[in-house]
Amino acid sequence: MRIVDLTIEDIAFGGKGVARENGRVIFIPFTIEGEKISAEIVREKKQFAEAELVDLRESSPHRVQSECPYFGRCGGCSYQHIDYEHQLAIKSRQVRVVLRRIGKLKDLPMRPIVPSPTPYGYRNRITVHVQDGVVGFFRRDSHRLIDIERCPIAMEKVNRALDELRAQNVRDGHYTLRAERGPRVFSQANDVVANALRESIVKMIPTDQELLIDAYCGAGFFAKALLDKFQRVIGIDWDRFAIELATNNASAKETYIAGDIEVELRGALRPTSGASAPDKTTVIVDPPASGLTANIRKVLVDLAPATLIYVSCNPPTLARDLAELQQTFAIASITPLDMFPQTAEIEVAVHLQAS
């Protein structure tokens, strides 16, 4: 493999530095824009190449020493070599760039990114893998495990659970370690930023609303914080265990449905006798990384509620979806949130209004 001298121009979504050689893009992990480096080309494609850092000839003032001895080998974190303030700047810029490039969106009403008060020790759960006595995470770009004694981005209670697991002779498999015991349903891994997200959504809701439809509602994390703003709340999720948990302590105004999101969302929004008017209806969608399906996008465009709040864990699919939703909705605000410091993951909350 050949060695090339490069200048890092940007950080791509996903965390790798971007450089160019004779016009062709080269991606190099663990670099920062402005740095001058030597790198070894490890994979060559028609449109781009991938390389590994060999020598840091001129470093960025934003470069810091990682707090994790496994950083660079473990596949979990991408940004521990970057100071936290600059991580936030990178992520905010990436959201803006992705929405413009993929979604063709202009005049973006971006709000400042919401930081995590604790850049380390914030995760309330981790999933480790056990194989042939090795307990840990997958190595970067590999299906081989790296043995992990402690994860610096996990809460101390989680690391104590890791100690306990390592002390046992457990079978090969996957183990989710949590800071608190509780139901095994989806929840955000950063409690403080998740609460900030919920509080920001509360502020987005207009007055005099009648109906909230919380699609992908899980156990009702958003819905139950919004009860006093609506006359009726409908939560929809495919996970029947989450729906059962939401129903256990539901008030008379709450209805939770385990079923197909598209079918139930269409039914909840379809005009019927006695139904809430669209201008009195709010919909929250919090889909998986794949984003909204084409059919769900069509339901929202055709039966547009007055307010739509889209919570995304994947800006590229968010950008694709917003491009179509703009047929009916105007974007009131876009708020990035750093739910996962030290990683390349970005959470985004978008407030849309029927136009």
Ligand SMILES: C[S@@+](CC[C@H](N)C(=O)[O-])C[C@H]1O[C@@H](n2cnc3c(N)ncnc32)[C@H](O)[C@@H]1O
Contents of the next structure:
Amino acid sequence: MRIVDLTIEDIAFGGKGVARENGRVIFIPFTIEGEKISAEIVREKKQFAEAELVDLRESSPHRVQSECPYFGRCGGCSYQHIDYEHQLAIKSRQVRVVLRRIGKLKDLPMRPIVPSPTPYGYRNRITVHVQDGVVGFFRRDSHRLIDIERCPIAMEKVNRALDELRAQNVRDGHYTLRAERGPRVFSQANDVVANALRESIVKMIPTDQELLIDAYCGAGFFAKALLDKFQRVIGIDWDRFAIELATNNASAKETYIAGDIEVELRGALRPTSGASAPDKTTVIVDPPASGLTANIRKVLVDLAPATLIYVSCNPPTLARDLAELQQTFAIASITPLDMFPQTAEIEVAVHLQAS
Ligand SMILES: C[S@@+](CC[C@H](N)C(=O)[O-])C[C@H]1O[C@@H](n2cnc3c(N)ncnc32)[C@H](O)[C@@H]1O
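Can I have the other form now, the form predicted in complex with the ligand, not the form predicted alone?
Expanding to the full complex; the earlier chain stays at the top.
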């Protein structure tokens, strides 16, 4: 394929550098804006092309040596070649750009991004795959595995668990390795940043609230930290094991419902169900990457709780959802959090108020 000389203009959401050739966009992974490179075009589409870095002719002052021998081949990390301060700047900018472009949102009340105090060694769990004696992660852009002896973004204890797994002759399959033994339910992967997220949510709750609905509550990570702010707390999640865990140590004011948000949210919010008035109600939504469904967006817009806190792991679906939620809510703040340094993932917490 062709080799072209390019100047990187930006880094797109997802982590690839963006350049242009005769107006057409070319995406090149492992590059940094401002860099002059030679790249080999590996895929040509009508609207855009994809290329691989061949030669770095002028490198960015933000370029650093990666810490992982698998970086570039492993599908997990995208930013180990960029210094941490600049990773944070890139992620903040990407959130702003995506919210403007997809959500058509203006006047964004952006807060500074919350960094991870440890840019490596932060993950308290990893999932590795085993196939035909290979223990590791998927290769970049592939369903083939790369054998991994150590993952530098995982905590030491997790890497010890990886050593132990590798020493056994385990069957093909997926294995989640954790720093602490725990139940098989969703848990936040970066403890320090997750706690910072929870602390910032505590500060968003007004003093006069009565009812909290923690939608997509898992085992109640947010709900349990907010008990003294509410008279009643309802958590909803369709993972029965997570709901069982949340219920095990629940106080009288907590109710956890094992069910689909799609079905349960309207009932929990509707005033006729004995719930508090909307102006005394706070809802937290922490959906998977697909974001909220049209139905959930409508329930929130119709029943308008005073405070809505949206925790997102996917800025594009967040942007789509905020565009609609704006019918009823004003955005009080947008806080990006770097839950997953070295990767292209971005977490965002948005504080909305019924207007
Ligand atoms: C990103 S996790 C958040 C968990 C929790 N907030 C926490 O911090 O531990 C998303 C959760 O949503 C749940 N979930 C996804 N779709 C759902 C749906 N339609 N109805 C109910 N729960 C759902 C999953 O079981 C998972 O526990």
